[in-house]
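Below sits a lone chain in structure tokens, taken as the form predicted on its own.
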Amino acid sequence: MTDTGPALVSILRQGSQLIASIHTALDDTQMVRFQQDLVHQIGEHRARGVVIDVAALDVLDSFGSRTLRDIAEMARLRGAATVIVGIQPEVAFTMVTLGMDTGSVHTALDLEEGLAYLGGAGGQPSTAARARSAQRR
């Protein structure tokens, strides 16, 4: 996202999936740029699934939470499923306490579970992942 210093986010392609990792807390401008970059790359790579890894974040504010929901909706409109992985316990506690949520966006414990949800290279949630998701509801 910036030309100097360490990368704040990385977006990697694995088959028909994109794996976006947020490495540090982003300000609102950086979050919007991340959103634009990711949505652009969904079309560029014809991605069928997107994993957003937030494991490195110890804070997620309301703007960040809403932006992640917006990214998932934009991805859905472009034909890609989204799963958010790695929400830390403290972040989950704070989100619940403050009444923030990820809306209808699927979440998973870690990258492995997120990719399993998306069904590997096919980009569609696996049968087992859909069953687990249905059980949670």
Contents of the next structure:
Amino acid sequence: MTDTGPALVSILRQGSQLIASIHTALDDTQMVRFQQDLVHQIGEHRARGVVIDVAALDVLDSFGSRTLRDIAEMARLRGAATVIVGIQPEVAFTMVTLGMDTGSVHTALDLEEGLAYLGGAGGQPSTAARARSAQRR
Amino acid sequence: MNESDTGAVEFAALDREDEEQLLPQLVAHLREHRSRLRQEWSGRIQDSHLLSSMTPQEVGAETTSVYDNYVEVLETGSVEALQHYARDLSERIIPRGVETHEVVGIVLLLRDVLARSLFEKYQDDFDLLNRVLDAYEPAANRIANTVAVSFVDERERVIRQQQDSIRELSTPVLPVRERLLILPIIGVLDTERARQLTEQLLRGIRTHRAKVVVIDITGAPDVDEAVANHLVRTVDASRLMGASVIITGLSPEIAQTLVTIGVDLSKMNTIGDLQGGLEEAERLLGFTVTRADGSP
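Based on the form predicted on its own presented above, generate the structure block for the form predicted in complex with the partner chain.
Zooming out: every chain and molecule, the one shown earlier first.
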């Protein structure tokens, strides 16, 4: 992230998976920074799966959800499956009420579920995840 | 007397003087002829077929209290006691099925009966009659108004209370198996209920860590466009939280409605009945159900 101030997003590596936790609401610039950072790191760590944890967010605007969708698409192009986890009930409902398009990004309840979807910590994305990813293409 | 009098200062002064003399006279008259006027009133109530859901004894008892309260308000000029009584009366008669027009009707009849008796009493002195009516009418209107408002208030309170309890009962989110929720919808789904249902479902998904939700709408008689769209959004929102939704029990009518109004149903996973929905949900979750004796 930025060189100054505390990190707003932590990107951790676990095996072939990246876990990105967003700690606080990000503005548009920060969101773009996060996107660049993550897409960059996917190649660096040869990641096969990405979990983006948004549990700390109590609001997700249209730019935010579009960026998340873009990240998932870019990650796919870089060879990694993406799953977004921890969307709060209120956030989920607001997103659909406002008609935000989240595309075909996979979602899961929490980090544990997200990792299970990707095929367990450290492992390869499960066949199911890859099959679904391929199906979407 | 009341706020509207403050506008016309001169008249108000006159009125007050008149009232001070006339109202006690009026009250004395109504007390004196209490049983005759009350009977006349009861007769009029019967003729108009009001309060038909109550027995004659009940009508007798209530009309006596209403009459006494009425006269008391004329005497004291304070509607507080009447308000109290009207609320209490409403509480008693609403469950009996007494309608608003009946309550308003009987009070207006009483107003009429008493006014007529005043006509008779003062018919020789037209000027005095006029002034008596001037004193009587605002008070009588106020009484009619008070009773009607109290009744409607009480009725609304009952309706609100019932609505609340229906709402509380109407959208149960039930855990069936590990990570499987079932949400039976029974009764008419209006927009408010649909909103509440979504809220409870999303919260339920979080609490029970649900992966699959079966929404069964067998018990919903009708679904309009707004509610259908709401259902679609609920499915989307559940998906965002990582749960997949299976909708079961779409009636032929609802299926026709949904297709006719053109709701986007492409993301809806529907299965004919609840049994099928549960089987599919179990399959998604990796459960297999076998009979204990091993037979298929």
